[in-house]
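Heads up, the chain below is alone and in the form predicted on its own; it's given as structure tokens.
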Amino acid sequence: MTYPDLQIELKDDIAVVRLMRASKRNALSDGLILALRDVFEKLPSSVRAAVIDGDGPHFCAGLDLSELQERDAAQGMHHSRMWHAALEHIQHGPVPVIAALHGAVVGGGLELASACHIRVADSSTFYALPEGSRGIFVGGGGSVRIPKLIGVARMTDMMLTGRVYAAEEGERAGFAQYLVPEGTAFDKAMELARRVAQNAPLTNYALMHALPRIAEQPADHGFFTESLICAIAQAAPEAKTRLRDFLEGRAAKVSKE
């Protein structure tokens, strides 16, 4: 698979897509929207995880507003809906997706950034949605997707006031679940990537795609969804190996370290 402007390197089991747009701060072209949809549509069987980084000093400035074009409603409603299906893939794709964080985490960065399962910040990011100063609103997923890692009232203040957050605040406010030292993010999230991808696939899965629903659900339909999928993934083959090995003392116990 090649790309103009997305570069795709298989490590072992983990796929590493990058943005190769620096000059303008990978910023998101439509191109590169359809190619991010087909990277992961199309990952090899043999991927077990992913890593999406950005060129250069920028992980994603946000929409290019080069592209910017004058639509109607209901063209604009199939170019958000464009969006949508493209960082689907990411969501609710075949593995765990990791972001490396740096420099500008910006716009449809933001919403790129946050259709990953786990975001790695280093000391140089900053976030910020400045639709609302450009006359425009979110339409990458970032009204469903920010939310849930911020919260609705503190999307609401950056949206309207165009507070932009450093990344020690940033990561207190949950944008991130891990900060690091400026240029080691995607040391970081490879780390994590290996590990997510030492995993059983199935129990991935389960965690990429019920686990979201499951917090959606009510209570009761919450607790009946999670013992089937208990169900299921506990009958997999490879989880009564790793319980066997565990049990027989073949396996690392949990500790601090």
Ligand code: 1HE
The other form holds:
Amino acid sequence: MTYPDLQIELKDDIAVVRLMRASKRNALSDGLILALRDVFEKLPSSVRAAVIDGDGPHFCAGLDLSELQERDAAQGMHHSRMWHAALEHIQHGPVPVIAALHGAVVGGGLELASACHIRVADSSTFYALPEGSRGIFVGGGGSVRIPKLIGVARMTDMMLTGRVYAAEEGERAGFAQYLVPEGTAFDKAMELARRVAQNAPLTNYALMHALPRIAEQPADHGFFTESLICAIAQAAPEAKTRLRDFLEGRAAKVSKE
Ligand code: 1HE
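Having looked at the form predicted on its own, could you now put up the form predicted together with the ligand?
Below is the entire complex, every chain and molecule, led by the chain shown above.
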């Protein structure tokens, strides 16, 4: 798989997908969005987890504003739907995806990050939604995914006032699950990806595909769906092996180290 502006590397069972448009702060052109969709659609079956990173001083400056042309309403809708399709392949693709964040994570860059399952931010990271001041609106799924991380009130404030969250307050607000020293987000993301890749694939699948849906179901439906996924997961041979390994003293204990 080769694409301009996107580097794909396989490190054992981890796919590293790197935005390679540092001169344009990794702004997401239509070509780059389509490439991301393609990559996550065609990941080799040996891949167990993926890391998305951005080359240069910024993770991603969002939509490539130079491509914003005069679009009519239908073209605008199809453009937004193209983003939805691409980011859907990340969120509901075959493997968990970890975003390694640094510098600007803004506009469509934040929409991309919020489609990932884990976000690791270094201390240079900042988050913003400049759509408000550019006279547009989020179109890459941001209004669905970002409020789930930080709440509707914070997202409304960001878009109304242009508020920028620095790394530390961003982590407190819920943008990222991990905050690490400057320059170490990629290494931490790889460490987490290796850990995630050791899980039973069915557990990872349930976390990516069942949990977000269960969380949106009415409680009664959610309990029922949970019982189905729980039964499917525990019936798998891999679950039985792992449980036996623990009971016979071969598996790691839970430890706070
Ligand atoms: C770009 C873009 C871009 C940089 N599209 N070309 N996103 C924004 O509104 C964010 C706009 N970008 C910025 O605020 C800044 O560029 C950054 C804070 C990200 C980085 O600042 P800096 O000083 O490191 O870089 P720079 O000098 O501003 O930019 C370097 C080059 O990248 C420059 O091009 P050059 O040819 O003059 O060298 C910039 O024009 C170019 N560049 N960002 C196109 N975004 C599905 S809907 C999603 C809607 C949105 O994402 S709206 C938010 C868009």
